[in-house]
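The chain below stands alone and is given as structure tokens, in the form predicted on its own.
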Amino acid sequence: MALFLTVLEVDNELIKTLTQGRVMTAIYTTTSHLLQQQQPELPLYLFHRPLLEGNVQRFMAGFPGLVTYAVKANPNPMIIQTMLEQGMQAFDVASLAEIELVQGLAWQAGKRVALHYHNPIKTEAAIAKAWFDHGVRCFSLDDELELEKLKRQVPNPSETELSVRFVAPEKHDVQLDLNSKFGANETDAAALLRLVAEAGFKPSLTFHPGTQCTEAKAYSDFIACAARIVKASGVELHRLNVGGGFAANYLHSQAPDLNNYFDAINSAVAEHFDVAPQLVCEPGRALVNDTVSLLVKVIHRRKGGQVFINDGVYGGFSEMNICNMGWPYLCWRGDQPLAGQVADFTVYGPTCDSVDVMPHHLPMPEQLAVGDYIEVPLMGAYSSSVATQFNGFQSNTYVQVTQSSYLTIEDGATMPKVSGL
């Protein structure tokens, strides 16, 4: 497959603007080491680079096709740069800003990348700019109106892949069902795939089983549905994108071994397709989640077990009000872990909004005080990427801390028994 790169005059300030993120250049070995050197006043994301390197290599070694990273999960430059250095050649993007970000970082690294513009609904101006200015040759769609936009704006269909996004009739165990907003049903997808081929585009299919999909069988069901769509359309399929949804490990939501997914995908393709299509996947959460911890500071404590911290649900903890997956946390005083008798606390974020509160009481050391820190691992996905700047509070600063306080590099799947929220 051809890889595209537009040479852009992109500097570091533009990249920071696009990600709304900050990067500290110092590298620390552990959280304790960091706290010996500084006492951060702002929320701080601790990036564990070796864990990300291992996750990328596991996907590339195990998945039977092209691995693309879903940038929406975490667009921080540290994350993208590490993936480029590990050989990631393609990225799933949803906007022109993500396109410019990835291309700028790839250009700085001397890399060539393919960009899959897989937001099914796009403006015609964005389609044209992506195709002409950025060399994007992969788009998704799920209805005829989007196809008409693409036909008007793409001058050379024969070198452009259009992936029809579809939904399967089966329901699966996921945290969030992503198929209520996007995806054609089986009948409509077959008709749309036929129209894509008739218009001269490379016809492909794509799906997404849902956020934190813990059932490998979901991929088998979607692949079987894809085969039925292809048969009904009478079209020779260019590629099949099996989407994201690969689960990460949390306290309340355990992921199966990655090989379970890969085996299910291989078996389903062999069973349902006479000629196996090229495969693509677009993991996000499963690649980055365990590679970042969020360090926050206790800024106020009231009687009755109420504490205020410098981040909240308008910042890095947004997903905790949506999904109850269970995040661990560790408390620090200075550079030492804080233990002792525990009590239930109500934990508020820093904004003036009363809804800025953790959804559950947290059992933490009774002696917790202003100036102590709380470290929350498993915060690499949908944390800084969805944080707002409500009330002027920011949650976007990253620093490299080599070793995770929670997961070792050698045993990334171990789940110690610690408090969780």
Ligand SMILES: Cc1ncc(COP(=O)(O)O)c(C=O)c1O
Second form
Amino acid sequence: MALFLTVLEVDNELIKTLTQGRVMTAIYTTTSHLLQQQQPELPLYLFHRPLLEGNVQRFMAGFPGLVTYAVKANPNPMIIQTMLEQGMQAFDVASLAEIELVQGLAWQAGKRVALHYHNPIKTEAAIAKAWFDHGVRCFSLDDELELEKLKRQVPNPSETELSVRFVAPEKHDVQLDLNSKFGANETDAAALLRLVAEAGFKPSLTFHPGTQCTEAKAYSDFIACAARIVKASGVELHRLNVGGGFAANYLHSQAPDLNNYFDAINSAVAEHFDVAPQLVCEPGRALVNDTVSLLVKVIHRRKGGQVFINDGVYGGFSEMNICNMGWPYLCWRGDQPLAGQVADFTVYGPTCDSVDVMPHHLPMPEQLAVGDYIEVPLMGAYSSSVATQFNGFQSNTYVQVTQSSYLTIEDGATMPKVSGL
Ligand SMILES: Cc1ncc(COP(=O)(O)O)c(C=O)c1O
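Since the one above is the form predicted on its own, can you give the form predicted in complex with the named molecule too?
Everything in the complex follows now, all chains and molecules, and the chain you saw is the first one.
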């Protein structure tokens, strides 16, 4: 069957650049169905739309405030469009390119959205463009130099929210600690919050406990710290943004039930604040991770259990070199799962760089051969969004495959699974 490929029709060069994007318009029910119809040459992201719908609805039903989506986790148009359809009204963005992407897609969908420009360090030109051209009214900052930039560029502080990013003293169980780069300490945050209010902006606080934060208690600690900052500053807080960080489920890093986070947030606000602030959250990973699987092709096999695949650590697999969370995977031959005697393989990516190799040996069916496929679920977050085009390889084509093989297996089907990437 002829393959119908189309570039998403958005008249904006930035959007095409950011998504590098090809989105296939066909919809398949399962991976097997897809492989019956086509044997893709390039890495292909399989988007399980019903899972994203469920994740968005769970967050919106349970979180006691405004849910925004951190676009950086996955800016693919299919993801953003689904979020918009599910009622997502606000987005956390880190750059003008993300702002233009979301506004373009929202405009196409006939929706108005709020954009929170929550990168604490911005150029003055970007602040001005965001405020004047894109109507952005929420920014974050973590030092006085950034406040000076915002004061110079924002003509109307009273309609602009500035969220001071702060860091709590406690350490928590996270995969990446984002607070080594951003976040004022308690004392500096109180002083900065006061300056924000004195300059006439709406004073808010924001934090991020670190990505893949499996400890709900982290949110309690940060909220307690926020209350101390507010008290020390003497300022009436406009909103408290509790960040992203909510964990997704991987093989070696299990997420607590979402309600544990929400309960911890509710209890901490009740315990530490006399007047509860309006709450905002900006999850990325937890919303998208299980909603996408990455299908890659075996392009070469050498003696000694060495295989080369068409994507690697410069593409969708970059987190595998940084985090040790454990991804499952399934092997396919044609449209059938590949089983049988298992052997250990060294798995190389397609580039000429020798670091382009999976960090562990992978047990896979011994008969694995050129032309077979490996499907890696739990690849919705920080995969295509951080993929480079090193050596000319691209990893950013999406297609809808309604069911996730992985979650079907978890539900009791018999497809063989080997795990542990
Ligand atoms: C400011 C900010 N908000 C939200 C997120 C999303 O975090 P996560 O994907 O861990 O939920 C990030 C991630 O880097 C971030 O920097």
